[in-house]
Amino acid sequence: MSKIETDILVLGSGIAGLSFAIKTARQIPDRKILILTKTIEGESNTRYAQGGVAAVWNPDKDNFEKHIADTLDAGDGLCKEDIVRIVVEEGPQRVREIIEWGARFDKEKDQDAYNLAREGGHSEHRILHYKDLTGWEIQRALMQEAALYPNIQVLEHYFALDFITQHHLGRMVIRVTPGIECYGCYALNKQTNAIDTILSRVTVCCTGGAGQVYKATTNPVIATGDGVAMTYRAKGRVENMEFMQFHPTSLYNPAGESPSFLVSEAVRGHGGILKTAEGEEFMHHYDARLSLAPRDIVTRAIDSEMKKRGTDCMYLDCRHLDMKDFMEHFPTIYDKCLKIGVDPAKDMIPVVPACHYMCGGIMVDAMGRSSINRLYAAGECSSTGLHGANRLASNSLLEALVFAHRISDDVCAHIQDWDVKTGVPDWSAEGTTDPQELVLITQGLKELKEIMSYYVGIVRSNLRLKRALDRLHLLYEETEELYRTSTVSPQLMELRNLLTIAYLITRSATHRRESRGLHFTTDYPGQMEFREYSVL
């Protein structure tokens, strides 16, 4: 065990964490910035983003008011309009910055203009993209830029365990305690198995999503909701966790695959049409925008058709498209389809919904400040008010860039007001031993995913939610007993964090007695009560 001190601690090395670090390193080069990542620097939710980043880029055809209207419409009455305006209006400049740092986006042939795609819920073509590997390209550019600054240090294979607050100094801290402060975190060095105490003046949480709480997810295995769970344990405010977005079109693979392979929304924007196995279109029964309706509508439509027909998937028909053009735009998707025996030129692509994005998370204000002093949050782990009850496609990367910039400005303005806390005790592992049966952890995770998938999925009911809470409680008690008696491991902590996420999703869904956006319940199928955010 050792103590590590830094000026600024960043958890996560995706678009939010790296862009914040770069901007801050440029503004205050004399301050040390430490980034922790639980695997390697290049592994993040960002790198798996296929579609692109939405921004008003062609003023002759598009404008801020259109993008704002599309975002508000997708959010189903729960977006914070002032936040939507901030992100939409500041977004283009943030995108220009990462282009200056080396991020490449596809351009029209023989032209300087960018090739702008259109996705579900967008009224105009405004998605900048790099083939179907946009996230990978942005991650590459950010890593390359971050390496230029000597005051940025990245520690790989560090698993953050808990935020350090007054609680660790012997003070009683509950959810209504005023003035809770974050002094850093305890983190497990996965290479040495030592738990280090990492102290900082300020902490920025950019830990990504929590898709691994469900059996079928497009998220990588690292997406276990660590930052949200840590904030909740530290008595910070978390909101809108019932709004878990299922992407309507992950690739259906009968052989099974985890994570699920994403068939980007941009394929439908490119002209792909959703159909049944018999080749019949069905989206006209659900929305006038057909296959380009927002994700919550398309997901429920596919789920409904699958249940009515007793089938395992629906289909995305691209056979009518120019296949050379399709291959240029979606080379990864095309190659993946071929690998499972589907030729998009001849066969319809089998698709099925999969958990994709967490619209709720750590409650933050317009500058990314959480309810815990000296703790900020950005990216998918945060809840800014942009997405409301359902995220508009390709708004997530934009949100991360805008809030990373705003947090950087706020941190740079106040860094001199904070000191590194002294007297923080080391992590105590007294009374614990190495777990004797790892099957308890693996089976617990399997049970958790099944509970959430069957009872708290795309369609919910009061009975299903109660059953989920009852089973989650038993699993929670078993896991907490294991945590109290066992030395910590990444597997145990991820199970513990995912249980917290599962509870927050289910509890929030229980409180929302209406159907709105991503939360659809058979007990209130047509009831809209326009209730404010659900805060836990």
Second form
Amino acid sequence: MSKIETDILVLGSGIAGLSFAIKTARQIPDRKILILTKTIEGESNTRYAQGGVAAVWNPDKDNFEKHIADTLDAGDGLCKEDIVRIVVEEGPQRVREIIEWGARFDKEKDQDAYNLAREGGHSEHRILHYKDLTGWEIQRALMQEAALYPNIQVLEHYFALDFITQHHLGRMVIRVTPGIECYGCYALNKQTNAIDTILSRVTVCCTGGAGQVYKATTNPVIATGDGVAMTYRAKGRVENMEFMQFHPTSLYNPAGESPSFLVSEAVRGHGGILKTAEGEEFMHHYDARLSLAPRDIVTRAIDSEMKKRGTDCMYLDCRHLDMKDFMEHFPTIYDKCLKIGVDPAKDMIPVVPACHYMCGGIMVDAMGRSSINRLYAAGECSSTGLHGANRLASNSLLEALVFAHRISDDVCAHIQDWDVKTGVPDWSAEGTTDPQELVLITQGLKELKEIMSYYVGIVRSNLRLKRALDRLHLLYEETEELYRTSTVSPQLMELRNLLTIAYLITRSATHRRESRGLHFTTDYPGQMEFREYSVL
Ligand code: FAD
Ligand code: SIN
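Condition change, the form predicted on its own to the form predicted in complex with flavin-adenine dinucleotide (FAD):
Following is the full complex, with the preceding chain placed first.
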């Protein structure tokens, strides 16, 4: 066990964490920035982003008002309009910066202009992309840029466990306690198995999403909602959690595959059409924008057609497209289809919805400040108000860049106001021993995913939500007992964190007595004037 001190602690090395660190390292080169990441630096949701970054780029055709209108429309009445304006208007400058740091985006043939793609819910072509590997390219460029700053240190295989607050100094802290402060976190060094106390003047949580709470997800295994669960345990505010986004088109692989491979929405933007197994279009029954309607609508349409027909998937027809062009734009998707025996030139691509994105998260203000002093949050783990009830495609990477920048400005302006706390005790492992039966953890995780997938999925009802809460409660009691008696492991902590996420989603869904955006319940199929965020 050691104590590590730093000026700024960042949890996570995706687009939010790395872009925040780079900005801040430039502004205050004499301050030490420590990034913890739970596996390797390059593993994140960011790395798998396919479609790209939405930004108003072509002023002849596009403008801020159009991007704002599309975002508000997708968000189904729950977006915070001031935040939408901030992200849309500041976005292009943030994208220019990552281009300066070396991120490449595809250009038109023999031209200097960027090739702009279109995705569901966008009225214009405005998605900058690097083939179907945009996230990989951004992650690469950010890691390369971050490595140039001697005041940034990245600690890999460090698993953040809990934020340190006054609670750890012996004070009683409840959700309504005023002035809760974050002094850093306890983190498990996965290489030595020691739990270190990491103390900082300020902490920025960039731990990404929680797709692993469902059986089928496009998210990698790191996406277990750790930062959101840690904030909730530290008595911070979390909001909007009922809005878990299911992507309409993950690749249906009859052999089973986890995580699910994504077939980017950009394929539909490129001309791919959703069809039944018999080759009939069906989206005209649901929305005038057909295959390019916002994600919540397309996902529900696919789900409803699958249920009606009793099939395991629907299809994306690309056979009419120029295949050379398709392969240039979507080389990874094309190769992946071939690997499972689907030739997009001859066969329709089988697709099925999968959990993809967490619209809610740690409640933050316009500068990324959470309800806990000295704790900021950016990227997918945060809830800024941009996405409302349903995120517009490719707005996530943009939001992360804009908020990382805003937080950097705020942190640089206030860093001298905060000190490193003294007197923080080491992590106590008293009364714990190595778990005898790991199956209790692995089986618990399976049960959790089953509960969430069957009862709190794309279509919900009061009865299903109640069942989910009852079963989650039992699982929670059992897991807490295990936690009290077992030495800490990443598997156990991830199960605990995912249980908290499951509880937050289900509780928020229970509160929302209407159907809006991604939250659809058969008990309240219409909308009410109730438009507030559910804050827990
Ligand atoms: P992440 O990139 O997920 O990074 C989280 C980091 O936190 C990781 O480094 C992780 O290891 C670390 N971490 C987590 N928990 C801990 C812990 N306890 N201790 C230490 N470290 C921890 N969005 C778009 O805008 N456009 C797209 O085209 C797009 N395509 C996507 C395709 C796929 C397949 C997926 C899964 C997502 C896609 N998204 C897209 C969403 C977008 O990629 C993510 O929302 C975004 O990258 C999140 O960035 P982030 O920095 O917040 O988190
Ligand atoms: C995709 O490429 O379809 C994903 C885009 C996103 O999640 O914003």
